[in-house]
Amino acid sequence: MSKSKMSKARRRKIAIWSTFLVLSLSLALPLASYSIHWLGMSATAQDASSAVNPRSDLWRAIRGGEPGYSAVKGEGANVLVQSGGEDWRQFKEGALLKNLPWAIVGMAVLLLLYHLFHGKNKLVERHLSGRMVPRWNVFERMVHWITAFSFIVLAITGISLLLGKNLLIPVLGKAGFASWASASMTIHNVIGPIFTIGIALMIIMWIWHNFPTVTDLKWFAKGGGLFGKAHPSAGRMNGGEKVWFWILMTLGVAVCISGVILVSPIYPQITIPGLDAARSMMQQASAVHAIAAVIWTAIALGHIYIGTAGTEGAIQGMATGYVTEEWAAQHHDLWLEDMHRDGKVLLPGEPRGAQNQRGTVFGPEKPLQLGTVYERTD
C-alpha cells in the first residue's frame, strides 16, 4: 500500500498547533502545581487557625501577669514577664508626656510677651524715704535659696531624663547623652532629698500666713496689680503668693512624696512601710512624679519672673531680708501698717536689727499714707 504524501499546508498547520500546545502546557503545568500547593497551604492555615495553640495561650497569660512558680523569692518572683515596665514605656512615649512639656514653653512665651508689651512693674513713689522694712529673716532666706537652686537643678536634670532621648541625642550624640543622663540621674537622686527637706521647712514656716481671706478676693478682682493702674491692698502674703504656696502644698508635695518612693531603694536609711521592692508602686510614683513636676515647673516660671525681672524691688527682700517702705506700701500695705504699729520699720541710718531693741519709736519722719490705692504713673 502506498503512502500518500502529506501536503505542505497540513504540515504547516500541524507544526503551528504543536508549538501552541507545547507552550500552553509549559505554562499550565507549573501554574497548576502552584495552585495545588496554595490550596493545600490555605487548608492547613485554616485548620491551624481553628485549632487552639496552647503555647499562644501560655504566653498570653504570662504577658498578662499570670503567676507561676520560680525559685526566686520576693515581689514578682513568680511572674515571668513584668508588664508594668512596658506599660510605663508606652505611657511615657504617649501623647500626654509628649504634649505636656509644651506647657513650659507656653508659659515662657506668655511671660516674654508680657514683659515686652507691659514691662517691669515699677515703684510709683520714686522718692525713697530711707525707711526699710524687715521681710525675711536669715533662716527663711537660707531655706528659700537652697530650695530654689535645688529646684532649678532638679528641673534641668529631670527634663533631660524625661525628654532627652528626643531633644539631646541629636545635639550631644548617643554617647554624649548617655554620659549626661548618667550624671543627671546621680545629681537628681542626691539633690532630691535636700529639696524635699526645704519644701517641708517652707510649709512649716509660712503656712500660717497663707490662709485665704476676703482681701485676697479683692486682690484678684483687681488683677493683683499686674494689669491696669490699681495696686490692691494685701497683707504679708498677697493672693498670688498664697496661690503659689498652695500649689507647693499640692503639686510640690506630690513631687516630693513620689520622689522619695523612687529613690528609697538606693537609700537604705529611708524606710517606708510596705515599700520593700514595691515595683508597681514605683511605676505609679514615676508617672505622678513626671506629670506633677512638669506642671509645677511651668507655673514656677511665673513665680520666678514676678520675683525677679517682673517686679521692681522684689528680689531685694529675699536677697537682703529688707524691702523699702515704698515697696511695702505699694504691694503689701496692710502688712506695712502692722509693721509700723509694732515698731519694726527701720529708720534711715539705723543699723539692721535695731528695730528689735527700740520698741515702737518711729523718729521724726512722717510715715507713708497707708491704706490707700496707689496709681501707676509710668
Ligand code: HEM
Second form
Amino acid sequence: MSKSKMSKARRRKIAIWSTFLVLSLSLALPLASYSIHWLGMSATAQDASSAVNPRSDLWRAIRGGEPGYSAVKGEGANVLVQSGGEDWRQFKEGALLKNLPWAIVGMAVLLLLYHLFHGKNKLVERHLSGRMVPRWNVFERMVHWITAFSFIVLAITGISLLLGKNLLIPVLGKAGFASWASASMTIHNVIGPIFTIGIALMIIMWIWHNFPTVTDLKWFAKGGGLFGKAHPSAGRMNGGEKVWFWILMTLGVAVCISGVILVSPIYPQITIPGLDAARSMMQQASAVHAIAAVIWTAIALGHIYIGTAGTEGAIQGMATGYVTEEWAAQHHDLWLEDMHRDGKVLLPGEPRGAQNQRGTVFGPEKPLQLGTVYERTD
Ligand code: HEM
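Now the other one: the form predicted in complex with this ligand, given that the block above is the form predicted on its own.
Every chain and every other molecule in the complex is listed next, the one we just looked at coming first.
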C-alpha cells in the first residue's frame, strides 16, 4: 500500500471513529441514568407518596401561629415574593425554551443541506509529495481535545437540563429523567470548571494568531472558498477561524463567567470576590448562560462540521499535529510560505520533530508551485 493511500485510510478511520464516539456518547449519556436508577440511587424528584412531607414544618409553624416563620433560611428569608423570579421563569418558559433551541436545529439543517448540495471541500492536488507541515503542537492538541470533549459533554447535559422536561420525560419517564437530570447537573458542574480552564488556555495560546488583517477581508470577499473553486489566500488562521475564535472570546467567555457565578455556591473556593450569590444575579447569570450557550452550540456545530466531514484533511492536523503540504497550500498558503522560509517543512521520510533540530533555514528540494494548482488571490 502506498504512503498516500495509507494516510487516506487513516484519515477516514479517524473521522469514522470520532463521529461514532460523539454519536454513542449522546445516546449513552442520557441512558446512563437508568443504571443509576437501577443501582438504587434515589431520584431527586419528590415522590408525592412519600411518608414525610418536607413542607410539614412550614404548615406546623403556620397552624401553630408562630410569628415571622420562614421556610427559607439565611439570605432572602424575609422576602415574601421575589418577583424577579417570576419574570425569569416566564422568560425561561417562553422565549428561551420555545424559540432559541431552534437555532441549533436550523444550523444542523443548513449544514446538512450544504453537505448534500455542495459536498466535502476536497483536496484539489491528489498527488501528495509526502512533505508534511507541523500545524499544532502536542499541548495545543491536548487543550483542544480536552476542551472539545468537555464542550460536547456540557452541551448534552446542558440541553438535557434546559429542554429535558419537554424532550426527555416522554422518552425516559419521570423517574428516569429525574435520575438523568440529577446526574447531568453533577457532570455539568464538575466539567464546567475544566472547560473554563481550556477556554482560557485557548485564548492565551491563539489570540496572537487571530487579529484580523486585510487578507481576511479578501478571504471573506471570496466566500472563504466555501462556494466555487477559489481557494482564497490565508495565513495560519483564515478569516472563518478567526471569527470562530472571537465567538469563543465573546460568547464563550460570557458562558464561562456566568457558569462560574452559577456554580459558585457549591464551589465556595471559586467564588468571585465582591460578588454575592444574590438571587437576581443568579437569575441574570442563568439567562446569559443559557442564551449564550445555545447560540454558541449552534455555531459550534458549524466548526465541528468544517473540521470533520466538511474539509478533507483538517482533522488530520488536529489529530496528528501535521498536515500535508498540499493541504497547507490549499487552505493556508501564506502560512505555508512562512513555514518554508523558516525551514519547518518536513521532507518525506524525515521523523516528526526533525524541523525543531534544524538550526538553519532549510528549503525543500522541489518547492510546491503555489499559484499553478490553486487560484491565488494576491
Ligand atoms: C468534536 C468537535 C471538534 C472538532 C472535530 C474540531 C476540529 C478542529 C480542527 C480540525 C481544527 C483545526 C483547523 C485547522 O487546522 O485549520 C480546530 C481548530 C480549533 N478549534 Fe476545534 N474542533 C472541535 C470542537 C471545538 C470546540 C468545542 C472548541 C471550543 C469550544 C474548539 C475550538 C477550536 C479553536 C479555537 C481552533 C483554532 C482556530 C483559531 O484559533 O482560529 N473546537 N478544531
